[in-house]
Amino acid sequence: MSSFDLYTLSPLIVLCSAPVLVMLAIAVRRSHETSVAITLASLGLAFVLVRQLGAEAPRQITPLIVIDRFALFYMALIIAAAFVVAVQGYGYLKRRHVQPDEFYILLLIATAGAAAMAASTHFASFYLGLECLSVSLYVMIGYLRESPRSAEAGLKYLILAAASAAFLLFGMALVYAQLGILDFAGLAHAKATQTGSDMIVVLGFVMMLVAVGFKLSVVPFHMWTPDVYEGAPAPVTGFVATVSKASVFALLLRYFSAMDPHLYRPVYVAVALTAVLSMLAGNLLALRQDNVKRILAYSSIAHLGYVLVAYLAGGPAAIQAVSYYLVAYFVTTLGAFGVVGTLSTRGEHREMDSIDDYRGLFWTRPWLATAFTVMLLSLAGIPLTAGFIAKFSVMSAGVGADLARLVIVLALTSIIGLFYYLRIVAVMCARPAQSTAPVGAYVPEEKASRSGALVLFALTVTLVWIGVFPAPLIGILKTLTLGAH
C-alpha cells in the first residue's frame, strides 16, 4: 500500500484513531468536556478530509475499499450526522446521572464502521464494518442504565442483531459456495454469466435480504423498531434512525448499480412486496400512537418503504432519488429527535415522548415548536420543506421506471401520515392547562444547551434552505452516478 493509498484512506483512519484518543484521555482524566472536543475535532478534520478526496477519487484500495465521489457522499452524510449527535449527545447527557465519556467512544466506533459501510465494494469489507456499527449500537441503545425501558430496549436490539448476522453470514455462505466470489463487481459479472441453476445464489441473496430488512427495520422486520426508538436515548435514537439506515442503502445502492436486478426476479419482487407492506403498515400503526418516539419510529418504517420505491427504479435516477431522500431525512430525524432530548429533564428520568408533553408547546417554548411543526412538515412532504421535494424525486424515479403501483401506494400512504403529523402539531398549538402542566414545556429556556439550540437552528434551517433551493444539492447527486458504477 502506498502512501497516497493511506493519504485517500484518512478519513477512516482519522475516525478509527479516534477512539483511542478518547480513551487515553480518560484514562489521564475523566473530563465531559475534553472527551466531546476530541469526537467534535477528530468528526471535523474527517469531514475536512473527505471533502479534500473529491478531486483524487476514484481509487480503489484492495479489492475491499473504494474511495470515490459516492462512498465520499455517503462518508461525509454519515460523519454530520455524528457530528449533530455529538453536539445533541453532550447536552443530553449533562442532564443524566452516567458516566458520559463511553458514550463518545461508542459513537466514533459506530460512525467508522458505518463509514467503512459506504465504502466497501465485498462482502467481508461490508460485514466487519457492520458488526462494528452494530456492537457499538447494542451499547448504546442502553447506556441509560437508570431506565429499564433502555436496558430492554438494548437487549431486544442484541438478540434480533444477532439473529440478523446469523442470516446474513448463511447468505453469504451460500453465495460463496455458488460463485465462488463475495466482491460486489464479480458477483454482478458471475450472475450474467451463469447458465446453470441459480437457486442457491437466489436463496443466499433472501438470507442477505433478510439481515439487510432488520438493519432498514422494514416490514416484516420492523417488530423491534417502536421498542427500541422509545427505549434508547433521544440522540441515539436520531443516530439508529438515520446513520444505520444510510450505510446500508449506499451498500444497496453500490451493488444493484453493477447489475440489473431484474436478473434476480424474485428478490426484485420480495423487496417491491416490502415496500407496500412497509408504506401501509408503517402509516396505519402510527395512527394508534400517543408516544412521538413511537410515532416518529413507525414513520421510519413507512419513510423506508418510500426510498425502496426509488430503490426498485434502478439506474442514475434512483442513485439521486435515493441519497437526496436519505439527506432530508436526515436533517428531519436528527431534528425531531433533538427537540425530543432538549425537553427531557433531569428530574424525571425519562424521555419527553408523551404526546400530552407537547401540549401547549408554542406557547411556552415557541422556537422549540417552530423547530418541531418544521421537521414534521418536512416528513410530511409540504412543499417549502426538502421533504417535498425528496417525495417528488421518489415519485419520478418511479413513473420513470413504470412503477405506477408502487406511486400510487406512495401517494395514498403519505396523505395517511398527515393526520399524526398534523395531530402533534395540533397538540402543541392547543392552550396548555393550568393544572396539568407539562414538564417539558416549561423547563426554563436557560437550562437548554445553547450548542444543541444553535444545532437545531442549523438543521430546520437547513431543512427549508434546501427545500426552496435543491439546485445545489441536485448538482452534487448527478456527480454520484460514475462514482457509483
Second form
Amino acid sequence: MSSFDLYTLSPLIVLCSAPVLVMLAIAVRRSHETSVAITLASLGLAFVLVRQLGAEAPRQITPLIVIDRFALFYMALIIAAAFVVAVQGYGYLKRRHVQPDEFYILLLIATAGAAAMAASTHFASFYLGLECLSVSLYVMIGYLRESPRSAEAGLKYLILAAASAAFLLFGMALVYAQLGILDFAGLAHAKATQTGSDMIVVLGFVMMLVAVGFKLSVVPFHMWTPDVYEGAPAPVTGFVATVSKASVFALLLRYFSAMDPHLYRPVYVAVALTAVLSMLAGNLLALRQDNVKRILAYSSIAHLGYVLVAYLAGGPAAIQAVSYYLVAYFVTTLGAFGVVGTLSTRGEHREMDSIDDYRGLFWTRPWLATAFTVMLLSLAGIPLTAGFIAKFSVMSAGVGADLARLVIVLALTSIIGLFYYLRIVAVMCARPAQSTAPVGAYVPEEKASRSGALVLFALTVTLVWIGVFPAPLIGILKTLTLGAH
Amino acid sequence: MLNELWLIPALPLAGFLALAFLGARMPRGLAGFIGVGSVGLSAALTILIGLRFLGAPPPDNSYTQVLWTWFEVGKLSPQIAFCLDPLSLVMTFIVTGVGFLIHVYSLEYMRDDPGYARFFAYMNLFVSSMLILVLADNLLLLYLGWEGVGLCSYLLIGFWYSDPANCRAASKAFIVTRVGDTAMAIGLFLLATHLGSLNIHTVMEQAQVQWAVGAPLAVAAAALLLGGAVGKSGQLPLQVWLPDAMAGPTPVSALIHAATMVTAGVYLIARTHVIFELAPSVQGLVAAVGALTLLIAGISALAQRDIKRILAYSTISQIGYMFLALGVGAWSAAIFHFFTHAFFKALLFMAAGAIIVSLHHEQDIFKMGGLRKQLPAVFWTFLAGALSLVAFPFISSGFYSKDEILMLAWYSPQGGWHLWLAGLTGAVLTSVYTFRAVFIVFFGESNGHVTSKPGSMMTVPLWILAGLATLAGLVQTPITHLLERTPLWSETAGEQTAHTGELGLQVAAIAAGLLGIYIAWSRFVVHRDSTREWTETAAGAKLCALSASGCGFDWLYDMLFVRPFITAANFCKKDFTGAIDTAIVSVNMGLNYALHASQSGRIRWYATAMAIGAAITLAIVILL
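For comparison with the form predicted on its own, would you give the structure of this protein in the form predicted together with the partner chain?
In what comes next, the whole complex appears, and the chain from above leads the way.
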C-alpha cells in the first residue's frame, strides 16, 4: 500500500480515529462541549478530504475498497448527515439527564461503517461496514435507558437486525461455497460466463436481498420501522432513516450495476413487487396514524419504494435519479426529525410526537412550523421544493425505462401520501388548543437550541434552494461514475 | 452592461420575504422603509437600466439574462430568464415608478392599520409578480408572474378579512379571473406543444413559420390567450370582478388599476401579437370586446354612488380602449394609452383615497360636496386626473393617447367607422360620468365634515402624478418610436401618414369630450333638481338601477351559471359519483385497518413476517 493509497483512504482514517480521540478526551475529562467539538471537527475534516479527493482518479485499494466519485459522493452525503445529527443531538441531549459523550463515539463509528459500505467492493468490507453501523445503532436507539420506549426500540432493532445479519451471512456463505468468489466484479464475471442458473447461488442472493430489504425497511421487512422510529431519540431516528438506508442503497447500486439485473428476471420481479408493496403499505399505514414519528416512519417506507422504482430503471439514469432522490430525502428527513427533536426539548420524559402537540404550532412557533411545512411539502413532492424535482426525476427515469405500471402506482400512492402530510400542516394551522394555564398566566417562551435552529434553517434553505436551483447538484450527479477503470 | 436586470423583480421579492418572515416583529417604521425602499430601489434601477438601454441598445433591441435552468427533462428545459426589450422596458418603468408612488402614499394611508407589515409584504409581492410577468423570457415564467398577480389581488382585495363582504369580493375576483386563467393555461400548452418551445421569442418566430394566416390552431391559440386577457383585464364577459375589487384598501385599487393586474391582459396581447395577427378573426373579436366593454362600463359608471366604483368602471372602460387599439393592430397606441392611463388612474384613485380618509371613510359621492375649498390640493390634482381621463385637449396626456386610438380605429385596415363611433360615444360617456363625480364631490354645498387633511406623504405623490398626467403626452413620439423597435413589432395600423379628414376626426373627438363635460355641468350643477326628479320617475329609476348594477351582468351570471351550478351540484350530491368518492375513502381506510393489524408491536410476529417474506421472495425467484 503506497502513501498515496493512504491519502486516498484519509476520510475513512479520520472517521475511524475520531472515536478514539473522543474516548481519550473523555478519559481526561468529561465535557459535552469537547466531545461535540471533536466530533464536528473530525466530520468537517473528513468532508473536506472527501472534496479534495473528488479531483483524483478512481482508485481500487486492496480488493476491499474502491474510492471513486460515486463512493465519495455518498461519503460526503453520509458525513454531512452525521454532522447535522451531531448538532441536533447536542441540543437534544443537553436537556436530558444522560451521559451524552458516548453518543458521539457511537455516531462516529456508525458513520465510519456507513462510509466504508459506500466504498466497498467486497463482501467482507460490506459486512464489516454494515456491522459497524448496526452495532452502534442498537445502542444509539436505546440511548435513553431510562425511557422504556427507547430501550424497547433498541432491543427490537437488535433482535431483528441480528436476524437479518444472519440471512446476509448465510447468503454470502452459500454464494462463496458455490462460486468461491467474494468480490463484486468477480461475481459479475462469473454470472456472465455461467450458463443456466444455479439454485444454491440464487438462494444465496435471495437471502442477501432479505437483509438489504430489512435495512431499507421495505415491505415485507418493514415492520420494525415504526416501533424503532418512535422509540429512538429524534436525532437518532433521523440518522437511522437516512444514513443507514443510503449506505445500503449505495451498495445496491454498485453491486447491481456490476451485474445487470435485467439479465436476471426473477430477482427483478421480486424487487419490483417489493417496491409496489412498499409504496402501497407505507402510504396506507400512515393514513390514520396520530404519532408524527410513526407517520414519518411509514412515509419513509413509501419513499424507499419510490427510490426502488428509480433503481429498477437501471443505467446512468438510475444512479442520477436515486442519488438526487436520496439527497432530497436526506435533507427532508433530517429536517423533519430535527423539528420533532427541537420541539421535544420541553418534555423530559416524552417526545413531542403526538399530532396534538402540533396543534396551532403556526401561532405559537411560526418559524418551526414553517420549516416543518416546507419539509412536509417536499415529502409530498410539491413544486419549488427538492422533493418535487426528486419525484419528477424518479418518474422520468421510470418512464424512460418502460416501467409504466410502477410509475402509475407511484403516482397513485403519492396522492394518498398527500393526505397525511397535509393533515399535519392543517393541524399546525388550526387554532391552538385551549391552554390549560389560567388566563393571563405567564408562559415562558421556549427557546430552541440555537445550533439546532441554525441547522434547521440551513436544511430548509437547502431544500428550497435545490428545488428551485437544482442544476449544480444535477451537474455533480452526472459525473458520478462507478469503478476504477 | 444590463447585468443588474434580475434585481428589478428580485428587490421587491426580497422585501416581501423580509416583511413576511420578520414583519410582525419589526417596528412599523422599518417595515414601511423596507416596503417602500425595495420598490423605490427597483424603480431607480429601472431608470438607470432604461437609460443604459436607450444609450447603447443591445443587438436586436432585446437583452436576455438567463439566470439558471430550473431542470432539464427531454425537450422541456424551463429557464429562469428575463428579457428586456422596449415593450417590457415601458411596462417595467410604469410598474416600478407608479408602484413606488403608490407605496409612498400607502405609508400615510395605512398608518394606523394593524396589518401594516402584512400590507407592504403583499404589495411588494404584487409588484414583484408583475415585474416577473412583464420581464419573463418564457411562457412558464410569465405564467408564474400571472398567477402571482392573481394571488396577490386575492390577498389584497380581502386585506380587511374580518368583514365577510371583503372576503366574498376577494373570492369573486379570484374565481372570475380563474376562468380566464384556465383558458390561458390551455393556450400556453397549445403553443408549447405545437411550436416546441416555451421561449416567447422562439414561439413567435415559429408561429410565423409554421402557421398560415387563419390557421385553425392559430385561431384557437389566440382565442385562448384572449380568454386569459379578458379575465385579468376585466373585459367583457369577465369584467364583473373589478368593481367589487374596491373592497380592498384604496392604494390596492390604485395598484391593481394603474400599474399591475388589469394591464397584464393588455401586455399579454401586445406580447403575443404575432399570434393574433395570424388569427384575424380573433383580432377582430379583441376590437369588438374592447368597443363593447368601453360602452357598457361607461353606461355602468353613470349612476354609481361610490366614488371608487365610478373609477373602477372607468378603468374597465379605458382598458376597453386599449383592447380596441390592440384589435385594430395599433400596438403602440394601446401601450401608450396604458402609459398615460397608469398616471391618471393612479392619481384619481389616490386622490379619491385622500377624500375618503378625510371624510372618515365615506365613499358615497352624495355625502361629499363642496370639497373644492376644504381640500384644495386634492381638488386640483383630482381635476388634473379627470381632465386626462376625459382627454381634455392639449393640456392632458389622455388626449394624446386616446386621440391616437380613435384615429387608428378609423384608419386602420382592421378598423372602421363603427369602432370609431363606439370610441367616440364612449368618450362622451367618460366625460359625463367623470365630471358628474367632479361636480358633485367638489362643487355645490358641503355635506360632509372634513375631519383631517392629507399629509405630505399623500399629497406629494399626488402632485407628482398630476404633473405626469398632464405632461406625459409630450413623450408620445419618443415612446412610440421606442416601442416600434421591439423585436417582431409590426404596426399594422396606419403609419403616421397624413390622412384626409384627420382634422375632422380630431375636432369630433375634442367636441365629444367637451359635450360630455357640458352635459355633466348642465345635469348636475345647473339642473340638479330636475335630474333628481327624473331619477325618481319610474323609467328613470329603472335606468338608474340598470346602470348602478353594472348593466345587470352579476344578475345574469347568477342566473346563467351560479344558480344552475348550485342546483346541479345539489342534484348530483345524491348520485353515484359520491359513492365512488366514499368508496375510495373506505377502500383506503379498510386497507389501513387491515395493514394496521399487522403492526402489533410483537417482535415474534415481526420476525415471523420476515421469514415469511423471505420464503415468498424465494418462491417467486424459484418459480419464475
